[in-house]
Amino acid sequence: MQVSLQINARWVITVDADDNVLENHAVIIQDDIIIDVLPQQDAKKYSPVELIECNDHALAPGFINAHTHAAMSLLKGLADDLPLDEWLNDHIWPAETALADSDFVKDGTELAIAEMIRGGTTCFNDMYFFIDQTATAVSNTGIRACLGIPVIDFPTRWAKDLNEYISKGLAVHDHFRSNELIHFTFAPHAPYTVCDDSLKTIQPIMDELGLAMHIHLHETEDEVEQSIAKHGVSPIARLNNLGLLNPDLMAIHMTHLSATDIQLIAEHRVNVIHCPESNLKLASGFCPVNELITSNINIAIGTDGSASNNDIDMLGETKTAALLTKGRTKQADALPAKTALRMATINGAKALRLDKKIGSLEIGKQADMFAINLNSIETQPIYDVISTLIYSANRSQITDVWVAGQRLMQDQQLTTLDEAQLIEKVKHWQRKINPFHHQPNKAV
């Protein structure tokens, strides 16, 4: 039988339920689709178009980044060192009313996305404006997204109301709905940006185009306090009051949490995405990761944007989200590397609602993988494949990426972009944007 790719591997992690590890198996596609995982020596009644030789490698599934602010990666290290409500209030937003146009987006979008195709992300849900820009940017590189339909109480360069936040963004959702690598959800900024009465307008949208809910929410103390004192209750218990807390509600962040916050997450099935890095950063606090598994409750791992992270590595961000709920709670064996990649893959394919689709090497499944060379000094011995991967590779061993059946990075060459071109137009961002530059202040 004559099929479109097949794969030869050392090792193939399926994070399939069982979270089998597969030695020396082949992955046989046809165009998309995943159509078999087997011994390589019973792979003899394929005739692949293509064969690819992975004999030090481990194949996964590509990791989804459930939380992005992509265009923002023009803004890596612009005010570092900062917390959030001045790096937000004081740097990030005034440089962004200056300069965060179509163009902006566009750029900065592709430089994210390069960026994550070279550490293994197939698929990133991403909240920000122009978002028509993003979706060209996507749809031109061939990698996977969910676009975020932005919608916050002040006017951007984007639109200058609610009603134009949601205009504009229907227009881009049903100019792309036929893509199938491009997926939509509503993305209000976050509680203290967005009243009650925005978030009432929206969610007969939502339910009608059966599009779910990504906002940022117990980012910090200070907005847990803040709710309380205005609405009398913590940010998630005002969204259930208005009867929003459910399966398809994505809240990115979620520390500084009360039992009963995660009562009510897990009563409802809300999702959370873990940004451990960009909290870590911002000294924001810590997702009570731990608690939240014990609850039962889906946790993805996102990287948030580079200005507040400086890179969108999901392998580096999977092995803090486990190291950083080990030292939390005192407990070695809390957050394992197994868990930390599901987290990363199919705890992320389920947040976004498509784990019928990705998330795991399955048969049936969109073929969105990468492929890393293990055989390394800084991979060797290899006693547990998955452990390898979490706690010693890097992304710089990530050799090639596939989205849908399409290799968008082959022997760690872009093949859907151009990187010097690329850096070109980053380097013409970075002198329009070093105004803007905060100057740390000195030690003594």
Ligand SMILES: CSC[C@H]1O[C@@H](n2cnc3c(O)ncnc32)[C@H](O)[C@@H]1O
Given for the second form:
Amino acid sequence: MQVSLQINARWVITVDADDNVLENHAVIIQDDIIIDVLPQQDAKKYSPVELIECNDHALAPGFINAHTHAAMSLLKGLADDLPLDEWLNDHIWPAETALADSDFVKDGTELAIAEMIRGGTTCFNDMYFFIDQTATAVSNTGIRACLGIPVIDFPTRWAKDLNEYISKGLAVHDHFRSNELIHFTFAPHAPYTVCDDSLKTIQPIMDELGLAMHIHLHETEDEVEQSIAKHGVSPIARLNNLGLLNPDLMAIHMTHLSATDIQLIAEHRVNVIHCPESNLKLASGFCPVNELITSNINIAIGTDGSASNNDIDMLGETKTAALLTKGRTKQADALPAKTALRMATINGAKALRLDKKIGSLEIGKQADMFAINLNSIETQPIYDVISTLIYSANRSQITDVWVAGQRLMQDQQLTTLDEAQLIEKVKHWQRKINPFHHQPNKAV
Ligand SMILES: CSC[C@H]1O[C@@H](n2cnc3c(O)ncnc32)[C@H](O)[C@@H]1O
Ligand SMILES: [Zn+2]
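Since the one above is the form predicted alone, can you give the form predicted together with the named molecule too?
Starting with the chain above, the whole complex follows.
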């Protein structure tokens, strides 16, 4: 039988229901779909147009970055070592007001996509302005993405008011709705920047179009305290009062949770998106991952934007998530490597409601995956390949990446983006953005 692609891999990390790791298996791909996974010696029945040998590699489902702001890659390192409110109000928002236009989003998103592909990310869940540019960059580069239609109760370069946020967002949704790699959510920024009336306005639109919601929630203790002072309840309880808690909600951050908050999340099967490095860097607090797992809550991993991280490296983020939970709970098995990998793949797919399509290497799923060469000093010896991947490997060992069967990185070379040209464009932006660079007082 003729097929488009056969990849022979030393290990296939399936992330199926039993976390099976298959040794010396072949993954058979027809166009965009995995049609078989079988021992290499049994694969002779297939005659592939392309045969790729990954004898030193593990093949794994592509990472799903469940929360980011891709274009903010241009603001990487702009304002470091600050808490969220100061970072956002005094640095990021003023810079965005001055600079975040259509070209900024186009070039910043390309920069982010290049970094994500190089790091094995095949799908990202984005929240930013000018989603027409994000959608174009996604479409041109071949990555998969879920684009949040932004809503925030103040004017930006993208939209002047709620009506414009909605109408411009929906126009992009309508334009790209037939693109198989582009999905949409509604993305109200946060409960402290979007009032009840705005949330009530978007609710029926989300329902009618069957769109999920993606919102920053319980990011800091301050946010929770201010919500209690202003509304009498925590931010998640406020969303519950508005009837917004359901399995189509992705709640980003979720630190400082009371037992009642956790009960609400579990009861309504809300998805929690854990962004450990952004929470650490902005000193926001800790998501109680262990307690959420115990309550059977779906937890996925996001990097947040590069301005608060300062990278969008899902492999590194996943290791941080595992180590942080162990340290916080003083329990070494609180988040094992296997569970952390599930959070970075299939759980992200579940949160995006794409788990029938992506998130694992199984027959019938889209061929979204990466190959990582483990035959290096850093990753030898190998006793358990998932442990090696999460605890020892580095994203620079990733050699090849496919989305829907298209090879977006081949032997560490991007195939749909020109890296040298991109770096030149970014250097131009750096000169323009430099006046906004925050330099804290140097210690004497
Ligand atoms: C509505 S577009 C996205 C908006 O969110 C800002 N942002 C980026 N990171 C964070 C964060 O961790 N918490 C809150 N807001 C964040 C970004 O600068 C855009 O203005
Ligand atoms: Zn964010």
